[in-house]
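Below sits a lone chain in structure tokens, taken as the form predicted on its own.
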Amino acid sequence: MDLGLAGRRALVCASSKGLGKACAVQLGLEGVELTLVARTASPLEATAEEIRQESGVAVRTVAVDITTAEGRDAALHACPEPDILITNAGGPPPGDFRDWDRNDWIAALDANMLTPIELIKATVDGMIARKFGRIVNITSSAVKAPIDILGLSNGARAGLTGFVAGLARKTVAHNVTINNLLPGPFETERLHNTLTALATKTGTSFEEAYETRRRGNPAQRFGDPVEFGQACAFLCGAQSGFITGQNLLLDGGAFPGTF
């Protein structure tokens, strides 16, 4: 399927690796000009060069902390009129809510709620004026099924989800959609780091922790980041203008509910 995206411009956050990179790669294959953002320059530029070689599209890189006002200004200066915005940030650390203070909560809100909102605020009116816009927020399956040790993430991402639910109904009449992608366990560096920490905590090997988690998923495997990127690209496509305010769960069937 041709998604009708050739020549569009996308700003993709946290895109040097993991699921952000997967989204950028698939958009590049659809002919989208990319501006990639991440904190560290070297892996970011390596990803950009990989995409250039694979798809031939123009790729800019901006090595900044997108959770700061200065970082957002730099990213938007490099890509002032994106047709596509992919918001993404690493999740806050797990733990017991009794150990978190106000600074912990503010950091989580800045990264996983307020930064996406600020980026949407800076770009959505231009999308409305041009009669095309696709905003996709990478959140977490924990929005659908909260995990007790991920309280910071649960709270911050749920706040973003509530905000999007209201705004998405206002922008869709102008062919500007806003949706959320909720990943479960995908084969990424972050998953491996989490399983390594779990193995250390429980006194097992990484291999044992990996297999236990894998077998615990109805799909009997972890997600392939390529699958995630393709889902993102579809939501950004010209054919997806009737989908807005939705939370697309990609978790291999782990969530046991009907809705």
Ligand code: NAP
Contents of the next structure:
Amino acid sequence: MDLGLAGRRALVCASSKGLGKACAVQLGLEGVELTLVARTASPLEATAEEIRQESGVAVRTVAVDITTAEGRDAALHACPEPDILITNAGGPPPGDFRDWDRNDWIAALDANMLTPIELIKATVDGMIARKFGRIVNITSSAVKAPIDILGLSNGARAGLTGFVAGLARKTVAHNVTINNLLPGPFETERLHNTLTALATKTGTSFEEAYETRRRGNPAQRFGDPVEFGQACAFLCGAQSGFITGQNLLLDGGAFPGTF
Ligand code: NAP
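Starting from the form predicted on its own shown above, please give the structure in the form predicted in complex with the ligand.
Every chain and every other molecule in the complex is listed next, the one we just looked at coming first.
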């Protein structure tokens, strides 16, 4: 299926690794010009080069922290008029809410709610004027079913989801859609770090923690980031203009609800 995206421009945040990278790779394969953002320059440049070699598309890199105003300015300077915006940033740390103070909450809100909203604000009117826009926010399965140790994530991402639900109904008449992708357990560096921390905390090995988690998923496996990137590319496709305000859960069936 040709997604009709060749020649479009995408700003893909937090994309040197993991799910953000997977989205960038798939958009590159569709012929989309890319601007990639991450804090650490060398893996970011390595990912950019990998995509250039694989897809032949133009790839810019901006090594900044997207959760800062300066970082967002630099990213938007490099890609002022994206047709596609993928918002993403690192997730907040786990813990007990009794240990979090106001600064912890502000940091989580900045990263996982206010940064996507600022980026949408800076780009959505241009998309509306050009009559094409696709915004995809990488959130979490925690929006649908809270994860007890990730209270900061549960709260901040729910805030973004609520805001987007309203705006997505305003922009769709102009062929600008806004949707959220909700990852369950995908095999990325973050997942490995989370399992390592869990193993240390519970006194088991990494392998045991990995196997228990894998077997606990109805699919009997973790998600492959490629699958995530492909879902993202589909939502960005020219044919997806009637899909907006949706929360697409990719979790191998782990959420047990009928809807
Ligand atoms: P990952 O493998 O750790 O990759 C994170 C990427 O984001 C890296 O490229 C990292 O590069 C970049 N990044 C992090 N913070 C950034 C910042 N402030 N500014 C710019 N770039 C930043 O993580 P992932 O598994 O792909 O997760 C992506 C998002 O999905 C996270 O919010 C995570 O909480 C959420 N999520 C993941 C899963 C999962 O199973 N993987 C499940 C649910 C939710 P630098 O470190 O160099 O900046």
